[in-house]
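Only one chain is given next, in structure tokens, and it is the form predicted alone.
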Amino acid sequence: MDLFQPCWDYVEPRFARAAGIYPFFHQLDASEGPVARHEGRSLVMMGSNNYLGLTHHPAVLAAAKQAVDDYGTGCTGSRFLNGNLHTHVELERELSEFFGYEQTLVFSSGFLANVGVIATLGSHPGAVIFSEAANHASLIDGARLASGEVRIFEDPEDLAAQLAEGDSWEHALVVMDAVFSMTGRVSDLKAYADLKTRYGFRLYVDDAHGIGVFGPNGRGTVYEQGVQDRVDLLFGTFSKSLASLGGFVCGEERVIDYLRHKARSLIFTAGLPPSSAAAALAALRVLRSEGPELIDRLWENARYWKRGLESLGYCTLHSESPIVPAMVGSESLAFRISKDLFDLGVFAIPVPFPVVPCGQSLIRTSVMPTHTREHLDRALDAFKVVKKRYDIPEFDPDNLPVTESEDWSWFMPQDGAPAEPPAE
């Protein structure tokens, strides 16, 4: 077999397109954070990770402005060799320090740090990696690129019941996302903690979209939880509340000397670049000075436009964060709502199979502090009209549907009938 022949046999996306319901890679002409444009066009932003509202902050704007006047545009090199510069240095110090930990590694993205991280610890000889069953991609593959034992856990009783099969587990890592970013579910901390200190493992809390979120100040969910002093290594990124790019890793000094020398994604990779450190460490000071008034903003706005959903009629699926879904079922119909609504001026994401389990496809929002109750009530009223424009199911969210996991009817046209590819 040819090695493009997979390519050219890919094609879902050309359905998609000839049926009119495409909805990826949109190009988006500017940003006021709550608001996008395109094509002229003015979009509520309900699809973004920018929790705190801080990428157009005009302290954050200032500090990447000024990095570009003082460094240029890029590092053009590894930390490791010519690409480290004192902005770099000085928000790993502040990291540390706002975090409680004795070292922290900053990466030029967050998948490179997850990646980087866990691969590396998951090689030493007799490693055993725990990876939750819905962790993000980057936790994924860095389980994968590991050496090491690889094992699927579902929640703390299936992981409880796998650690009951030894009684010490210490070259074992527990890997695990603390909010999960499709459906805002909120991971029971306490109860692996509480795992760790009975069977001595290593646990690796992903907190990406906790941060900023929840915890004192915006600590995260580890400090909501109380469980900070039991968590060895604690990601986050800068792509959500710190409204930058790039990803980091809090832990004990010696791990996080070795893992500077050892992990790949950060020797082989040219530094994040002066305006993006610059950015993340303006963000991480307005979180320190101005982060409760955010947060709280951030909460009213949450619980708002979560009531609103509900009182349409949408099933949330218990959301415990400013992720808010809504079910729609069928992955054709997640994408059919999804260009309605951006037509209605809404820009919202889809996500279907195999982001969620097939048949639970869903319209993924979140708020931000500066979206107003204009922008909210605006994306409510076009939730509404798509609401009574398709026949919704009611979902119950604790007996979720499953369908087969060959669904191919997220790339039927409206009418039910199979589009035709397009013409080469």
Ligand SMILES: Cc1ncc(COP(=O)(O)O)c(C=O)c1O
Second form
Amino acid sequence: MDLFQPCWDYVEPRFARAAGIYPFFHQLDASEGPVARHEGRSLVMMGSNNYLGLTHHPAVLAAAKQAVDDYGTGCTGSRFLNGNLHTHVELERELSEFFGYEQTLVFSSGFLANVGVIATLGSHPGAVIFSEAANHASLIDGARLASGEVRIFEDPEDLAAQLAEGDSWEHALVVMDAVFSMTGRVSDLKAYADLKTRYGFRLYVDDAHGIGVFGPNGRGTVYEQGVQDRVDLLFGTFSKSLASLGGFVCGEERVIDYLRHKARSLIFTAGLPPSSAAAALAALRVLRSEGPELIDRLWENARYWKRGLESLGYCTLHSESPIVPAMVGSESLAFRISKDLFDLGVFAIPVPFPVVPCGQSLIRTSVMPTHTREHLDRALDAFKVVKKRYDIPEFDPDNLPVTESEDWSWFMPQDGAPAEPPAE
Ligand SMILES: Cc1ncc(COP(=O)(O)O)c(C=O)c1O
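If the one shown is the form predicted alone, what is the structure of the form predicted in complex with the named molecule?
Every chain and every other molecule in the complex is listed next, the one we just looked at coming first.
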């Protein structure tokens, strides 16, 4: 088979484009945070991870601009060699202080941080990585790159059953998301921390979607659940609440220093650009000074939004965070609804299989403190229109359907003919 054959056979995006409902890679012309512009139209942004709305905070904007003047536009090399800036180190120092860890290591993205740390530690002699089944791709890929054994667990009970096969698991790394990015589900970190106390494994928590949202001053899910002393390595990203790009891992001094010299995704890639590092540092300082007020507004909006969607009849699963899914079921219907929302002035992305189980496609929405009631009401009006327009089934969040295959029926135009014939 020609190496390119799978690319030629990949017809789904072509169907979606031909049906006029391709929902990805929209080219935005401008953004003000809660509102984005597309071809002259303004869209209420319900599809970002800008949980504190800090991408447009004056202090964050000013810091990024100043960094360009101070350092230029890029590091042009690895932090290990020529690309290490005072701002990177200052950022690491303040993150360590804020999260209460000895040291922190900043990577050029969260993805690179997860991959680098897990692949490095998970390749130690005898290492076993236990990875939660619904973990983010970067955690999965880090485990794939590691030479140690990888075991998947579903939940604390399943992990406990697997751990019961041995007495001591100090050679194991248990890796999990604290908040699941598509459904807003929050992990029971306390249960995992209790297992750690019993079995002695190392615990790695990815709190990409919890930092800035949960815990005192936005310190995250591990603080919210009171397990910070038992989380050995805390992962965070700047690409969500901290309004920039880049990722970080906090831990004990010797481990972080080791990773600084061993993590290939730190050493063999260019350092985080100056403007991104400065923006993240400024956002962290805003979180420290204005956190409680921003977080209160975020949660007020999250509650209003979730209640609004539910009162329209949407199933929002058991979301416990500002990420609020609206269950749709069929993949292609999720695409069509996302397109209709877009036309009605709302940016909200469809989440199809395989990101979620087959038949459980959803529209992922999230709020920020900078959404006004008017923004949210405008978005709710659009959700109301599409709810009426399509026969979206009722869902029981505790008993969701799983289908055998994906449903492409909504890619068909009205006459029932395929929008574009699939390639031979
Ligand atoms: C749970 C989780 N971990 C890690 C990442 C990667 O973060 P970044 O955007 O900084 O690469 C993401 C981003 O999508 C995420 O949702």
